[in-house]
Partner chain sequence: MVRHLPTLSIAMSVTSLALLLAPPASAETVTLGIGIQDTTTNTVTAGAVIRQLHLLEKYLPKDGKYANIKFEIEWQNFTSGPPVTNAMMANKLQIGMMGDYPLIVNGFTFDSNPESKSRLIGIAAYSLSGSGNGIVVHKDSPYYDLADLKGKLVSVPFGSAAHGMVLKAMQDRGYGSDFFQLVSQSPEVGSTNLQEKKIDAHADFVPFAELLPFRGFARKIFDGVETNLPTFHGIVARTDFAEKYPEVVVAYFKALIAANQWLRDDPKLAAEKIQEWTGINKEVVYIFLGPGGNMTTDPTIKPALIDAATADVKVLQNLGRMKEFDPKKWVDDSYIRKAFAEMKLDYDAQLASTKNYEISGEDSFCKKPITDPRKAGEVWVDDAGILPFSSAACTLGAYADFKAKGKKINVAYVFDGTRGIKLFANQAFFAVGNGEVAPFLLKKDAEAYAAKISGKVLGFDDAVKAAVGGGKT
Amino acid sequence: MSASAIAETTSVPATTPPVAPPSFSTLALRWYRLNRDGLRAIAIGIVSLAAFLLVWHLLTTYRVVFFVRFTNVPSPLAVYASFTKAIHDPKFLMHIVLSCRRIFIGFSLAAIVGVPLGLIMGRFKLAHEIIFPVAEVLRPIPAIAWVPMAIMLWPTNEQSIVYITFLGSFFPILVNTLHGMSLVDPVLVRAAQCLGARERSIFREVYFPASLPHIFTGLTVGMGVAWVSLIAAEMISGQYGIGYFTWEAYSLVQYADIALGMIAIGVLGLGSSMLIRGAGRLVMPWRLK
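Put the chain from that sequence into structure form on its own, the form predicted in complex with the partner chain.
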């Protein structure tokens, strides 16, 4: 922005006479112009979801078979019937609340441990050399394989469940933080050092903000994986949780309830990822848009 431009914008209010407040229609128009892209995305999103539902409805109503078989897949209406039954059942709310709590605790712990660990590993080679091999061995182990060990490791089942969701989100957070650290421009670091910054300041002012975008990518992915591991984790629960709900529906072969559980996990996963993206915008205003 040039100096003349600044002078121009600041001088404008002084020279123009006060204007009448803009009419409602102008405001609406202005709001529409500002949010046009967002609205467009929402509209297209709704259309695409509706199309998905319609295709699902048609495939299951006509029991389509073309290599993939929809003969016994529950229809959207059957799932909706399950849903109306479920929302009148206080237990269903309990399932959702408990699952959200488990994910929240597991995910928060993963973020609290994963981000600093990633920063330290990215900054200090020795820490990287010690921790990286262990992390790489543990990372590919699927959540369901952890079930017996988790039961034995932790004194209560609730802790075992949280532990599995923790593992799910921990590794994506760690790996993305590390990746962010490796991409920090060394010129920036050297510049800070030349200006006499100490290690602490460099960490706070250079490394951390520079790797924040990647940290948030890690958090978003980590949140997704936490939900992915939920069914495995809640196999232990035996009573509550949306993952348990889905698992129990499977053991009683109730297809509509299985689909309802799957969709509930999907929607909750979407909601929590949106929360993280929102937090990311707040923390990194310079990346707005």
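Switch over from the form predicted in complex with the partner chain to the form predicted on its own, please.
The following holds one chain only.
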């Protein structure tokens, strides 16, 4: 080959063919592989709910009596008819809004007080020795037993119901936070001290992040107990709220509304717990799998 031909060959830059963008089917397959476990869980959940509704429908349709009586239990269709009627009733929506407001206030106060108090008790032995015996005496008292005392302590029913909700969620938050502090590895604390960290930095950089999983466990459990406490308080001393709605339906022998109130409580409780778990994933991204 001549020198001019070699020079001409070497002077022409090599061009790479353009890469075609991935097709829709490829992107869909890739998305499915990434979210396969989540989709499987959703599918199983849908099948489980459908099976539950089917069993409920059969038991109420045929009025089955086998240890448990389903003669007066409303069918899913009757509950759905009650739901379509209730969502157009401003009073029912007001019951839900008031219950959510009470939960928000009581649970927020419990978290604001319980988490810092648990951190302090877990870090300082004197604070633990002073507060823990009192908390252990009050903790086993059920929320429903606090209703008469709450009515005497607070001037209005609204304040007493929020107080009972606060008590119901406070102790799970406090105990789980304290448990998280007790499980912090002392080696991490000594390493921070050897590096010159002060007490405030150790508390912020070691104790608090290590206790966060237990704190959010306490928040989740506390939210569930808060709903139990709220419903008990509304049934006994309330005039509004989803608990009062359910108890009023029982007094008026409106069986479909009873089931509707129970389902509303379950859905609201589930939504509240999901919000806490979502917040936990945002605060603790290192725990994502």
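Residue numbers count along the first chain shown, from 1. We call the rigid core whatever largest set of C-alpha positions still superposes within 1.5 Å between the two forms. Because the structure is a prediction, the values reported are computed rather than measured.
Remark: with the core as the superposition reference, the CA shift of residue 48 between these two forms stays below 2 Å.
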